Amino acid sequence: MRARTLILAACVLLLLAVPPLATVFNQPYYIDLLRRVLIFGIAAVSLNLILGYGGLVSFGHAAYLGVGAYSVGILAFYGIHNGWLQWAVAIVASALVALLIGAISVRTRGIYFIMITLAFTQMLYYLGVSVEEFGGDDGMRLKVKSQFSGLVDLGDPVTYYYVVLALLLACMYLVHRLVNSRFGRVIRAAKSNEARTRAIGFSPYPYQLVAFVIAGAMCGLAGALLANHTAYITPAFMDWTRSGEIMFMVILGGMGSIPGPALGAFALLIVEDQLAGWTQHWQVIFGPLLVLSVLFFKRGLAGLLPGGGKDG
C-alpha cells in the first residue's frame, strides 16, 4: 500500500508539473488536452460510484454531462455569467434529473435498468436537438466563461487547469469517503448479494438512489467544466455514444477502484489523440487496442498498481 501511495503521489506531482513543463517547451496544446482528460476523469469517477461499487450499469450517464453543460450555457445565454450560480445550478439540475431517472430505473435490474437509463438520455438528447432557441442540433456558443468575481480566471488556461485538477482530486476523495462509510458498505453489499442485504435489515433502494443522485450531480459538475473548456455546447454531449465512452473509461481503468476511472480517462483519450494525429484511419487501430486491453487487463489499469485494482 505504501508503494501504491507513492506511485499515485508521483502521478499527482506529474500532473502539477504539466503547465510549467508545457510553458518551458512551448507546448500549450498539452495543457488543453490534459484539462479535457481531467474533466472526463471526473465524469468517469462519478460513474464508478454506481457502476464499480453499486453494480448499476447506467448507459445514460452522459445525460448529466449535458444537463450540466446546458445549465451553464442557458444561464449565459440570458446574461447570467456568475460562476458560483452557474455551477450550483448545473449540480442541482443534474441531481434532480438523476433523482427522476433513478427513482424509476433503480427499481429495475439488468437489461431493464440499462434500457431505461439509455431511453431517458436519448429523450434529453432529442430535447436538446429540438430546442432551436439554444441552437438545436448545431449547439450554442459560450461567449463568456463562468466568472468568479476575480478570484479565479477561467480564461487563463493554467489557472483553469489547476481548478479542474483540484476538483478531480476532491471528487476522488469524496468517493473514497463514501464507499468506506456505512452508506458505501450497504451499496457494496447490495451489489454482492441484494437478498442477503435485505435479510440483515437494509433496503438497498434508498441507498442506491442516493448514490445515483450523487453520481449525477458530480457528472453535472463535469458538464459545467466541459462547457467552459470547449466554449461550445451541443446535444452530442448527451448522446449514447458519450455514455459508452465514459463507461469504457471506468472499465479500462478498473471498476471499484478510486484511481481507476481517472487512469482509464487518461489512457483512452491520450491514445485516441495520438492515433488521430498519426492517421485518419485511427479507429481501425484503436478498436482492437481497446479489445486487447479488456482481454489482458482483467482488473483494469489500476490492477497493475501494487495492491491490485480493488480498493475503497
Given for the second form:
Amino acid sequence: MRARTLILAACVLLLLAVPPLATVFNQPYYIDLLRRVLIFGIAAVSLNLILGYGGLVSFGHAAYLGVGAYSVGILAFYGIHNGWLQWAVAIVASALVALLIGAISVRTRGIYFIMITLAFTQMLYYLGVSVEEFGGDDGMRLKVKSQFSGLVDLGDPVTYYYVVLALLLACMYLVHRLVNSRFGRVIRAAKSNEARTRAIGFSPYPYQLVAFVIAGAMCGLAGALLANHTAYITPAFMDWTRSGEIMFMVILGGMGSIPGPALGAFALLIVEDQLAGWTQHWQVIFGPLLVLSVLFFKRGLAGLLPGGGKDG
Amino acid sequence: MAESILAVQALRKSFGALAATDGVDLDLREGETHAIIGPNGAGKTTLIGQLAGNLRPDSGSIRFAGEDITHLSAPQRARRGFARSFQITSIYRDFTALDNVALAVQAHAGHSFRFWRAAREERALRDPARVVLEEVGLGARADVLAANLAHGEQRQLEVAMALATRPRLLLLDEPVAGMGLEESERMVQFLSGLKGRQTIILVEHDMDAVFTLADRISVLVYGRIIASGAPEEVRANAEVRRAYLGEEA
Ligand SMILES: Nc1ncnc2c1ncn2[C@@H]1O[C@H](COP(=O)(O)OP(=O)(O)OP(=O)(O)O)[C@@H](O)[C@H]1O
Ligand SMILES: [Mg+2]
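Could the form predicted together with the partner chain be given as well, to go with the form predicted alone?
Next comes the full complex, this chain leading.
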C-alpha cells in the first residue's frame, strides 16, 4: 500500500512537471497532448464509477462529452462567455440528459442496456449533425474560451493544463469518496450480486440511477474542458467510437480502481499519438495491441501497481 | 394458539404445463420453525421464491403480519422483515465476510443516499455486523474475502447476512446442503439456538436436521402439500412414507 501511494504520488509530480519540462526542451506540443490525456482521464474516471464500480456497461458515454462541449459552444455562440455559467450549464445539462437516458436504460440489463445507451448517443450524434445553425456535420468554432472573471486565463496553455490536472484529481477524489460511502457500497453490491442485494432489502435502481447521473455530469465537465481544449466542437465528440475509446481506457487502465482510468487514458492516447506519428496505418497495429493488452493485463494497468487493481 | 404471522392461501405457480406450486396453503405461527420437505423437484425452492418475492405467483395470496404482501417486491418484503438464504449460496464473493454482513445491516439502517463518509469506518454498521459474525462462529474470519471461505463457512455467512437484517421471518433453503458432518451439526446446533425467538421456514433434505429443528413439518409433493403437522404425525403418515420417505406402507 505504501509503495502504491509513492508511485502514484510520483505520477502526480511528473504531471506537475510536464509544463516546465516541455518549456525547457521547447516541446510545447506535449503540454497539449497531456492536457488531452487529462481531459479524457476525467471522462474515463466518470465512466468507471458506473462501469467499474456499478457494473453498468454504458456504451454511450461520449454523449455527455458532446452535451458538455455543445453547452459551452452554444452559449458562446450567443455571446455568453462566462465560464462559471458555461461549465455549470454543461454539468447540469449532462446530468439531465443522463437522468433521461438512465431512467429508461438502468432498469434493463446486459445487451439491452448496452444497446439503449448506444442508441441514445447515436440520436444525440445525429442531432448534432442536423442542426445547421451550430455547424451541423462540420461543427462550430469556439472563438472565445470560457472566461473566469479574470481569475484564470484558459488562453494560456500552461494555466489551462493545471486547471485540467486539478479537476482530474478532484474527480478522482470525489469518486474515491463516493465508492466508499454507503451509496457506493450499494452500487458495488448490486454489481457483485444483484439477487442478494435485493434479498437484504435494497432496491438498487434509484442508487444506480443516481450514479449514472453523477457519471454523466462529471463527463459533461470533461466535455466543457474538451471544447476549450480544441476550441472546436463537432458531433464527432459523440461518435460511438469515442464511447468505445472511453470504455477501453477504463478496461485497459483497470475497472474498479481509482487511478486505473487515468492510466488507461494516458496509455491509449500516448500510444495512439506515437503510432500515428510513425505510420499512417497505425490502426492496424493499434487494434491488435489493444486486444493483447486486455488479454495480458486482466486487472488493467492499475493491477500492475503494488497493492493490486482494486481500490476501496 | 399464537396468531399466525404468515398466511399463504391457494398459491399457484406454473412453468408452462408444469404446476410447480399447485394450490399451497400455509400458516405460520410466530416463533415456530416450520420445515418443508419433499422430493427433488417438488417445488420447495419455487415456494420460497414466491414467499421472498423473487417469483410472482400466478394466483393466490400471501399475508404477512396482517398485511397483504402478494404484490410486493423482494426488497419491499425484506424491509418488512423477510430474510432468506438461497439453495445455491448467494453472497458477495469479492467482499470480506464482515463487509457482507455490514451491507445487510446497512440495508436496514435507513436510506443509503449518503455519499461522503466511508461506510467501512461506520461503527453503526461494523459493530452489529461483527456481533452477528461471532454468533454464527465466523468471528475469526471477518476479514477474509468471502470467495476464500470454505463452503460451509459461506453457508454460515449467508445465514449471518440474513440474521443481520433482524428478520421477523427467516427463509432457509437447504442450509446444510453440501456441508460436512461436523459443519452440518454446528449449523443445526446454531439454528436450534434460534428456536422460539425466530420464526423460520426451513427447506431441508437432511432428515436429522429436520426432525431436530422443526416444530411442524409440511410435506410438498408435485407442488401440493400432502401432509402437515407435528414431526411425529408426519413421520407416522402412511402417504408421506410412500411418497417421500421411500418406504413400503
Ligand atoms: N424458472 C423455472 N422455469 C421452468 N421450470 C422451473 C423453474 N424453476 C423450477 N422449475 C421446475 O419446477 C419444479 C420445482 O422446482 P424447485 O426448484 O422448486 O424444486 P425443489 O423442491 O426445490 O427441488 P430440490 O429439492 O431439487 O431443490 C421442477 O420440476 C423444476 O424443474
Ligand atoms: Mg430447491
